[in-house]
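Take a look at this single chain, the form predicted on its own, given in structure tokens.
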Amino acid sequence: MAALKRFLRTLFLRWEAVLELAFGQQNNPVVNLGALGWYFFWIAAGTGIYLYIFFDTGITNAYASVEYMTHDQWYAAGVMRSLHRYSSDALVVVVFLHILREFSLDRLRGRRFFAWITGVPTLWLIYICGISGYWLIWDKLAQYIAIATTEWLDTLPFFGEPIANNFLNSTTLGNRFFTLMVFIHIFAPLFLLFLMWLHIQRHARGRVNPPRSLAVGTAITLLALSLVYPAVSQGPADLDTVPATLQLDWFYLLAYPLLDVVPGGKLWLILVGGTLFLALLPWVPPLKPTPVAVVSLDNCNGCGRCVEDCPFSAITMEPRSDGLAFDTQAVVLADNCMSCGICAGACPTSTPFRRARELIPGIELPDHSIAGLREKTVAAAARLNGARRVVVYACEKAGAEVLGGPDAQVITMPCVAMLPPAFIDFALSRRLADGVMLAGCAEGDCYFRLGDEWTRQRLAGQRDPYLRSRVPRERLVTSWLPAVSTRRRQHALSQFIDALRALPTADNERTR
């Protein structure tokens, strides 16, 4: 399993690096797979509502109403039908890629299981929505799907009479059965939307919209595809004849040709077994538990910054329990905490300048303490002996360990947003280094979701805690890159060191 994850992770990271050259980091489609899934859902839902205005739910008139939309009103309803089809196909693609990518990046085990386990049933609902939609057109493809589906369902021991009998000939199929399919196709997306909402409930500020430029470009691409290659029907259904040739939508109908070679009952076992296997992946193998954030009430003033910055809604503010003169205190929800340390980076008491008493902030990770981070900073600075000395604070997932050497010492942490901005001031003002580099995951693709965004805002003075204005910005550089971009990371460090050579050394500044 670990080897498979490494293989897929390498593929995705390299694919991501290539697409970054074309789209940039922020608009990289690979980074925005989850948001694109929401985007395609809303396109499919919006166009579906428009199409329903002109759709005749009677079984004898359904095909005719779809043909009217496709040909007589091709400029509006016809385009909407094509957008509905292609956005639905795109939804399947991005959902599968999203699943594979999250699996490869190991974003499913431990306390992150909730998003995964709620995402698995969405697959079934997506297919129910799509396949039931093909029935409504009631062309030859719909006829094939209807007969194959009902015969497949009849292999289950749930029905008193074979439901495939409804499709023996044209006289056996009534409007009530067709109305049932309309009901399914309308209400299944509502259940799908509920599951999608549930899927992101443990994600604070869940990203459901792709960047504007990516959304516009995607919409233009879908529109162009709809105009150049519009979706059309495959002739009216006729239960008295068997369709000879059909064009399948392989995104939704991949399993149907298997029914010709695999017995229906066995195919059910394969699909149900595959679903159970997917659902159990967060515990195969189980992730070793990591210590969650702890609150020191003696140092917590109830400011709520940790709550604002937590990417996983793992902290709440509760009434004070220790009698101190503050209204609230931070409380960690252990089941939600991902041990990223971003809360420690947000705490105003996480300052390395504190010397009067022991450095214990209001909230921190017990195995990555702020006091320990200060000790690592001092120790790393002592090991520097290059012409220009750089301390690199790096995310453990960023692959920045390759930057270590006489000119640069790397200090890793779960997420670079765990670093309070005061540490940058500390390293530079105390002459521990000539420059500081922050190395994190690719922009918009933080392993802990919001670490890169919060760090950029803190450095820009847009989010507490701010980086002090006295800190010379020319001695600070950030590097947001995928873990596989080691050469680019090394090049960025080399450029930074070259830029530092044009500045006075820390020792020279001290004597001036």
Given for the second form:
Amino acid sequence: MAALKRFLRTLFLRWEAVLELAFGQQNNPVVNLGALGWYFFWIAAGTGIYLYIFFDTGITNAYASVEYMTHDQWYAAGVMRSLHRYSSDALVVVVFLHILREFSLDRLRGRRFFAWITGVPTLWLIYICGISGYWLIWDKLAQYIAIATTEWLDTLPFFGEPIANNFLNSTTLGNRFFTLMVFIHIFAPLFLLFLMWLHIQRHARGRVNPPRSLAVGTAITLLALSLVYPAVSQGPADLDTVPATLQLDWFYLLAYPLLDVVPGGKLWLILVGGTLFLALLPWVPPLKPTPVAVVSLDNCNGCGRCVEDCPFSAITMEPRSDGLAFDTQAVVLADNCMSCGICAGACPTSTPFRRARELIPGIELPDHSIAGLREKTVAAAARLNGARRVVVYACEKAGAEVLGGPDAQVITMPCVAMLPPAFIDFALSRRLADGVMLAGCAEGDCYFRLGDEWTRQRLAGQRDPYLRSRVPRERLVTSWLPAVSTRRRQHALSQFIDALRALPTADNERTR
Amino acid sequence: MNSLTRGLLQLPAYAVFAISVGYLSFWPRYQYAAPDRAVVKVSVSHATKHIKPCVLLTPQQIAELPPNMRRKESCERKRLPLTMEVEIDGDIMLRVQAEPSGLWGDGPASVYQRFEVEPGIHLVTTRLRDTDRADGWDYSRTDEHMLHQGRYFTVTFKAETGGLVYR
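Coords for the form predicted in complex with its partner chain, given the form predicted on its own:
What follows is the whole complex; the chain from before opens it.
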């Protein structure tokens, strides 16, 4: 399993690197697959609502109404129909890529299981939406889908009489099934939307909108495709004739040709078994639980910054329980906590300058304490003996350990946003280093979702806790790169050390 | 990199995306059935006879039953399997025995099959057994029919209208 993840991760990172050249990191489609899924869903929903205005829901006139939309009103409903189809297809593409990528990046195990298992049933709903949609057109493809689906359903031991009898010949055709499909095609997307909402419930600020330029680019692409190659019907359904040759939408109907070679019952077993296997992947193998963040009530003033910054909605503010003169206190929801430490980085009491008493912030990870981080900083600085000395604070997932050497000492933590900005000030103002580098995951693709964004905002003075203005910005550099970009990271460090050479050393500054 | 260069670099990426979506949305074509053949569909759903004949209850037996459950005869719930075969020009194309549906085997037995044949005039014979007779058939029909290329020929059963129906 680990080898498969590694292989997929390499593929995705290479693909991401290629697309980064054209899109930049923030707009990279590979890091926005989930948001693109939402976007395509909304395009399909919006166009579907428009199409429903002109659609005749009776089986005898459904085909004619679709033909009217496609040909007579090609400039509006026709384009909408094509957009409806292509956005639905694009939804399947991004959803499968999203699944593969999250799997490859191991963003499913441990307490992250929730988003994964709530995502699995959305696959079935997406297919129910798509298949029921094709049924409604009532062309030859719809006829094939109706026959193949009911024959396939008949392999389940639920029906007293074959439901395929409804589509035996033109005399058996009735409105019953068709009306059912209309209902399914309306209510399945609503239920899908509910599951999509549930899917991101443990994500604070769930990313449901792609960056604007990517949204515009994909919309124009789908629109161009709709105009160049509009979706058309495949002739009216006729239950007395055999729909021999068909143009399948392979995104949605891939399973159907398999019925020619795999018995229907076995195919159900494969799909249901595959779904269960997919749902169990977060526990294959189980992830050793990590200690969750703990609140020190003596040091928590109830400011709520940890709640603001937690990417997984794992902290809430509750009424004070210890009698101190604050209204609220932070409470960690252990089931949601991913042990990223971002809360500790947000806590105003996480300051290494504190001397009055033991350094215990209002909230921190027990196995990555802020006091320990201060000790590591001092120890790392002591090991530096190059002409220019750099302390590198790095995310464990960033693969920045390779940067270590006489010029640079690396201190890792679960997420670089665990670092309170005061540590940068501490390292530089105490002359522990000539420069500080922050090394994290690629921009917009933080393993803990928001670490890079919060760090950038803190450094820019847009988010508490700010990096103090007295910190010389030329002695600070950030490096947001995927773990595989070792060479680029090393190059960034070399360039930074070169830039530091143009500045006085910290010792010189002290004596000046 | 300026935005124009970046935009130009994005064009091939969007083109690949559009072509992939557009192509797989329609192509390659799928051959569901041979276009030069006729397709015979056999669909029969029929409640066979009970495994034991119903027994008429005596007035005394009826009186002993609770008022809401009184009936004239007592029947075994379970039904017999349905046996049928379809022969075309003397060749057996389908021979099947279907068990009655339902947890207690008291529902209708169903047969649903389809197969392709050469188009043309064929002698179609269908036989069906819904009793416990050892040999012979309860229903049988033999007709000559024109089976058209690319069209369905259906064999169904309606006991209330005389049995086997060809269309």
